[in-house]
Every structure is written in structure tokens, then in C-alpha cells.
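Only one chain is shown below, in C-alpha cells, and it's the form predicted on its own.
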Amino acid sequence: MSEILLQIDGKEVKASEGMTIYEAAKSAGIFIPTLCHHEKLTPYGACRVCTVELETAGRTRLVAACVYPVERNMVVRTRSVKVGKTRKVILEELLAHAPDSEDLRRLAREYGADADRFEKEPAFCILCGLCVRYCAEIKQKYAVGFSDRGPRREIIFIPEVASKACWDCKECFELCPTSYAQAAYVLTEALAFPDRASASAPEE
């Protein structure tokens, strides 16, 4: 692969062709926050917290660093005023859905985001897709997936698959930034295979 030179926050960074801005920044020790990225999974760009400011040919625009490929001589700013304001609004919107998420609260404090700016619609899931992608790409079990579209889109466990695949796994729980994956699985367990739910419940 050919080597690409770009500038990130005023620092010259060497990257390989095919790398994303996020990967190039990480290789140079430059931190970009994200809630939906995992190094073992295909880049997804769902949460948009990794938004950065990109300048090419004198024009600037905002892009998601985890999915945008590096280009020769591009100029990237990860901490500009515009980036800070954008991340703040994104975090405020996400907090309306998952107000109790520790990961979101930590980032909200960093960017001065107002947790009460938007009316609460607590689905407790920010649709980062980590659990879905991990189950499909790493475990290859397809026990969890997306259901519906638009505002009704949600994460669900497929009962007939989850009853066999999830009992001894549950690895996706640790990836979830809001703990929704665990809650969704527990609900599925209680409704679809109550015998197992009873067996896993602590004794009085």
C-alpha cells in the first residue's frame, strides 16, 4: 500500500491507503471520541460523535472520522469550534434516548452538553449497532438484529437463535455503551424462554 501524508490538528501524519481518518489519528496518538466504533468490526458511522472538520482545496466540511478514508494532503481538525459545537448537539440528542449512559454522561461533561436540552424519549438505545455487528461479524450467530425503521427502529434478540447462541456468550453486553443490549436480552429471555430465565434468577 502506498503511503499518504495528511495533516491532523497541525501535525503531519503518515497513513496507509485505505485507512480511515480515525485510524490515522489513532496511529498518531490523536484521540477522537466514538461510541459505535470497534477495531474488530467494519466501520459503521452511526453515532457521529467522531465528527471532524475536513479541509480540501480550501473548502471545509464535517465528516465522520471512523468511515471517511484518508486522502493525500487533506487537512483535518478534530478539536475546532465547529467540531465542538457539533459533538455537543449530537451528545444532547443521544442523551434524550439514553440519559443514564455513563459513557454519554462522561462525554457530555467534556463538551458541556446539556442533558435536558431535548425532550426525553428514553429508548435507552442509541442504535450504535455494536451488538448486531459483533454477533454477525465475530460470532457469526445473528442472534440480535435491527427491527423496523425510522423512529421505531430498535435492537431485538431473535428468540429462536438467542435461546441457543446467547446463553453461554453474552459478549455483546460489554460493548454496549448504554447497557440496553443486556436489558433487551433479559426481556427476551423472560418472554421467550422463561425456563432459562428462572434458572438464571438468583435464589431468595
The other form holds:
Amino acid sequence: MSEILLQIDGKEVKASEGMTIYEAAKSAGIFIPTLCHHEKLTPYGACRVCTVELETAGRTRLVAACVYPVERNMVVRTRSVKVGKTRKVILEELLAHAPDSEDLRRLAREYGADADRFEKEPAFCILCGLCVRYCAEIKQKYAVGFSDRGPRREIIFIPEVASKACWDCKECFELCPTSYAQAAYVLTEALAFPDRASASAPEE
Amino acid sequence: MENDQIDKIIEKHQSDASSLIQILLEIQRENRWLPKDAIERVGERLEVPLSRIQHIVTFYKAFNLLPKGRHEIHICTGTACHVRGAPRLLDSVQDLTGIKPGETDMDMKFSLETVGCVGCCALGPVMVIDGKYHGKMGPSKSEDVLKNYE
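Next up, the form predicted together with its partner chain, please; the one we just looked at was the form predicted on its own.
Now the full complex is given, and it begins with the chain already shown.
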């Protein structure tokens, strides 16, 4: 693997080919906030909170650090004014969907994002895909997936699979930045296999 | 739809998971819609997880997850048809069939959908039934046309 030199926040950083900006920054001790990133999962680039400014040939543009591969001599800024403003708006938009998410609120305080800027449309899910990817890649159960598209896109648990696979797992609940995965699961359980819960509940 | 019918379609595509959409479309061509059993069968045979098929069939509007009637009515609500009176046509067809766009009647006779432009704006308002184009439709004319379908 060939070594690549790049500059992040004015610091010379060594990275190997195929690494993403996020990974390179992390190895150099530079923190980039993320919501949809998980080191064991394929990067997805859904939340855009990891947006950084990338300078090439005198022009700057915004890219998602978690999916953008490093290139030779690239100049990256993770803390510029533009990045701060962009992340603020992204957080404000995400907050319109999940107003009470602790992870989001913490980031919002950091970036001065106003949770009430956009009209609330609480879907409670920010479609980060962590549960979907975790279930597919790590557990290989495929119990939860995306459904529909555009503004109607949502995560759904497949009742037939979830009734068997989820009971002893529920690991995606921890990953979810908004707790919606748990809510979606409980709803599926209540609608599709309510007997499962009462059957294994401890005797009173 | 019977399992062996579905299997036949799957075998035609060499049980290849990359032909998933083609297989689903072909099943739909024969059955008019995709029943859950068929989706499960396809997933089983192609070793594609249900959540993935669910994502695909809900993503593309071409797939019908609800039963379709024997005759599919498409009413154009494109700009040209709209100004030529498509809303009135749609209202009368809704009254005649008793269903709204996206629905199928109890006797499984008609399914109603609105579509964008069907490409023959000069004939507007246009109603397409089972692929046959009926141009210059009005409320009373649509009644005569619908009578011919059983």
C-alpha cells in the first residue's frame, strides 16, 4: 500500500491508499463528528455531519469525510467557518425529524444549531442506516431494511424475520442515534407477533 | 399465483440474483400484482433477503403490492389534459367506478391510476384502459367507454 501525504487542518498527515478522510483524520488525532459512521460497517455517507472542506486547485468544496477517499496533496479543513455553518444547517434539518435525540442535541449545542429553525416533521428517524447496515453486515439477519423512497422513506422490520432474529439480539437499539430503531421494532412486535412478548415474559 | 409458475420464471433467469427486478416484473406481468407469497418465494430461491426485496419493490412505482383489477384505467393528469378537463373526467370515472386513484374495486373489475403525460396531448383528456387509448374524453363519453368492459 502506497503512502499518501495530505494536509488536514494545517497538519501533515500520512495515510495509506484507500483510506477515507475520516480515517486519516482519526489516525492523526483530528476529531470529525459523525452520526451514521461505525468503524465496523461500510461507510454510508447518510447524515453528512462529517462534512469537511476540501481544497483542490484553489477551489474549495464540501465533501463527506466518511466516504471520500484520500488523495495525494489534498488540503482538508475540518473546522473552517464554512464547515461550521454547513454542519449547523444539517443539524437543524436533522432536528426537524428527530427533535429529542440526545446525540443530535449535543452536536446542536456545539454548532449553535437552532432546533426550531425548521418546521417539525417528526419521523424520529434520520435514516442513518446504522441499524440496517449492522443487521445486514455484522449479524447477517436482514431483519430491518429501508422501505419506500424520498420523503416517505423509512426503516421497517420484516415481521417474519424479526420475530425470530431480533429477540436475542436487539443490538441495533444501542447504535440508533434517535432510539427510533427500538420504537419501530416494538411497533412491529405489537402488530405482527404480540404473543412472542407475553409468552416469554417472566411469570408474576 | 402457484409456486411452480414462479419457479419457472426464476429458472428462466438461471436463478440469478442480479435478475431480481426482471423476475419480479415478469411475475407481475402474469399476475398483475406481487403477492407476498411470491416475494417470499423469490427471496428464498434467489437467496436475497426479504428486507432487500421490500426495499426494491417499494422503491419502484412499477411494482404493485396490492391486488389489481382485471382492467387498469389510467387517466392522464398532465398539463395539456388538465387544462382540457382531466379533473372533470377523473371525477366522473371515480363516481362511475366508486374508486379513487390507487384503488381497486370490490369486484376486482377496475383499478384506477392517474399518470403524468402519455404523449398524445392533442387527444386530451386521455384515458388509457389496458393499454388502449381513449382520446377527447368527457364525463358522458367515459361512461360509454367503461360500459364495454366486463
